[in-house]
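The chain below stands alone, shown as structure tokens; this is the form predicted alone.
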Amino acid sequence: MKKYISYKNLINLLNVLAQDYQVFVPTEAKNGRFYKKYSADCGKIVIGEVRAVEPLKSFFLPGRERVAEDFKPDLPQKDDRKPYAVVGVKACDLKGFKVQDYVFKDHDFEDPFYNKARQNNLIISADCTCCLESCFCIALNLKPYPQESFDINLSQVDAGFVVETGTQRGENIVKENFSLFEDAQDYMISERNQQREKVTGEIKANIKTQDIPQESLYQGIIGKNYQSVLWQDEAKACVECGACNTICPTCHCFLLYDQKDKGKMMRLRIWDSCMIKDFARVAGGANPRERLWMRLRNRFEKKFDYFPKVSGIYACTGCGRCIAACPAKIDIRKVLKRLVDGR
């Protein structure tokens, strides 16, 4: 049985969760939706609409993280902060978990910091209720509403939300706070389904208007175009800022460095970017990707060739963040179109 929660009771639920979690909610701003720590004065909370500007990975793989102290074999001292409860997460960000999990949790080596975050943090996702011009998730075989990888999902309907649970943890939260929920009525489910069809249609129109190729056409496109001039063409405008990497929900490369502070040594992990010249440089100064166009090609190769081969996943979610973040206006959709067309 699906449940229903009013907006007022959702706020009550957030107040309950704030006792055990650091609750983050998407809030309205002039240039997008940004996560803020939940409080009475955090601003206008926007559960539906579209994905936040910052990627979900920032809660699970911080931009800067301490991973060792004084070169001791043990992990850094226990972090006593409450785990996160991230609200309003969209389907495109949830797909990012598939790539991040493959790298840090389900592959050759398990990252203890990432694993702890994945185990302890709570995900309350939400349907998209509209789309951005840059959204093309359906081309990557995603829906604009979550279908997996959430604890609780919220589908906005008149005056409240239809609630679904995806894990036992989510089920327990609903049961423990049963007085805040009621059974969802048939007309609520119907309204939810109509809303989902509406947004799906809007994104399909985006894809058709911009002639964005479907995922089924991506197989082998990198190998066929490996020596293509398109890499040099597209790289001409690139300013090598790395914004496309840091804003992407699936990019995960990092750099380790040591820092001394007050007589104590710390090893830190920070996000890195494959678009930066020194990314592939090795001892002695050799660099297998010394040209910018080579680094651009490598970025696409990893997303659309390497990951499908090793994990069966295209490492792109169609969220459009890289399109919005790129100061040079390099458009991943147009590059994909050129790759598929072989020009």
Contents of the next structure:
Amino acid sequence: MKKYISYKNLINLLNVLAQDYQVFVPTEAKNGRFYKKYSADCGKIVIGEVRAVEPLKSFFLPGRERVAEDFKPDLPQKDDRKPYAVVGVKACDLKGFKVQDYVFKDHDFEDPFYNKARQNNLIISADCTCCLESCFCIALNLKPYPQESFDINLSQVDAGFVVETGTQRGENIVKENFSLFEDAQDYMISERNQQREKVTGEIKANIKTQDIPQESLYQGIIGKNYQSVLWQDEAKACVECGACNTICPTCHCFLLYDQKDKGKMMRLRIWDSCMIKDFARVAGGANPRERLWMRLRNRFEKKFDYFPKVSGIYACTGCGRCIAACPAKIDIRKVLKRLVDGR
Amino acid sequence: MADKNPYRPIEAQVLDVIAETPTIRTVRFKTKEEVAFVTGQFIELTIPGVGEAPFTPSSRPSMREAMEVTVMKVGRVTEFIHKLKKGDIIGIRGPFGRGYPLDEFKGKEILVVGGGCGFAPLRSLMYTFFDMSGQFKKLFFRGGCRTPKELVYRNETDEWAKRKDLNFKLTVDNGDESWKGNVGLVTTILDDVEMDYKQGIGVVCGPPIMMKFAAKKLLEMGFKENNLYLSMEKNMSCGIGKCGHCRLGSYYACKDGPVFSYDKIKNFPNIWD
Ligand code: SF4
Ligand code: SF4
Ligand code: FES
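Can you now output the form predicted in complex with the partner chain? The one shown was the form predicted alone.
Let's see the whole complex now, leading with the same chain.
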């Protein structure tokens, strides 16, 4: 039996969760939705609508993080921080998780910082109730509502949410706070389904009008266009700011940066961008990707060739953040179309 | 691994700094915790508060009392490394990656081709081979450098030249009055290597352009692609396949290499760039 929670009771639930978690919610701002730490005066909370401006990775792979201090063997972070509970996470960002988990958690060496941040955290996801012009998740075989990788999912219906649990942890939270929930009525479920269909239709319309190719056509697109002039052409306006990388929920590359802090040696890990000239340059001076277009090609190669080859996942969620962020208006949808068409 | 911090350097103390050439120095150091490596693996050397850079140790892996790296002055961190003095404190991370598959070399004929500062990792490999003396059918070393002045480890290589278990030859691109040996690229001193190329092991290490031509030559001579080992220099940083800097096709050089057999990487575009 699916559950239902009213908006008022959801707030009550957040208050309960705040005792054990650092609760973050998407809040409304002029130019989009931004995560804020939940409090009574954190602003207008938006559970539905669309993805936040910041990618979900910001919580688990922060843009700037201390990873070593002097030669101390223990991790520099103190253990007293509560785990994160991130609320209102959208389906595209949950796919971003998959890529980050693959890199930092699920194969080869485990990254202790990422893993620690991922431990015991709570993901309360939500259906999208509308879409942006730049959303194309369905082209990447996603749906605009979460189907996996959440503890609890919320689907907005009139004055509250249909609740679904995806893990034992989510299940336990519902059980422990049973008085805040009621049984979902059939009409609520059908309202949820209608809503889902409506948003799906909107994104499909996006994909159709903008002629965005479907993931099933991506196989081999990098190899067959490796020598194409389209890379030069597309990279022409790039100003090498790296925004497309840092805003991307799947980009994981970082830089280790050392500095002195009050006589102590401090090592920071900072988001890095493969669009920046020296990214792959070796100390001897050789640079395998000297030109901007080579770096643009590499960015696409990593997402649409390397990742599917090693992990079976295309490292793009269709979130459209890089489209919105790029001052040069380089548009991944258009690049994908050109790659698939081979022109 | 989960509770250990892979980004933390281990403290080490500089025991000695040897000037090999005006731009190349060997730093000998001792780590506070034991760091054992397989020849071909690399470490990250930290100058506290400044930064770190990757190096393949040039010392004999079986030598436990100290470790050495041979460093050419090419950038910010290496400039600091060149200023190191006895007693200075540095940091070490690693070893990272995969070294040479020594077990597969046993009982075989081996040709080692090195160029430029590529000597540094090969010194460690050669000492490993000397430790294993008798376990190989034949051992050849062919090394090349631009000028005699740039040749490192001259005292040691003079000793290598006398060894019975090694056929050793050096060449320089441009000779001078003191130079009595061969003049020309390293690919010009391979013709007298007498071995069964089809069954032999080839090891190539050096600057990209030298590796490209040496690898091509060895393949022409008949070495099999899976018996040709290349040490790929990439911009290594984290050492554990996370930071993304060292990608080579579908590998990360830091964890899947830096030593690769040619068949593994030959289909990736632009491997020599
Ligand atoms: S590449 Fe662009 S659209 Fe794809 S996940 Fe990254 S930011 Fe989103
Ligand atoms: S956001 Fe646009 S301009 Fe900036 S690096 Fe990426 S492609 Fe280039
Ligand atoms: S050095 Fe970081 S991925 Fe290889």
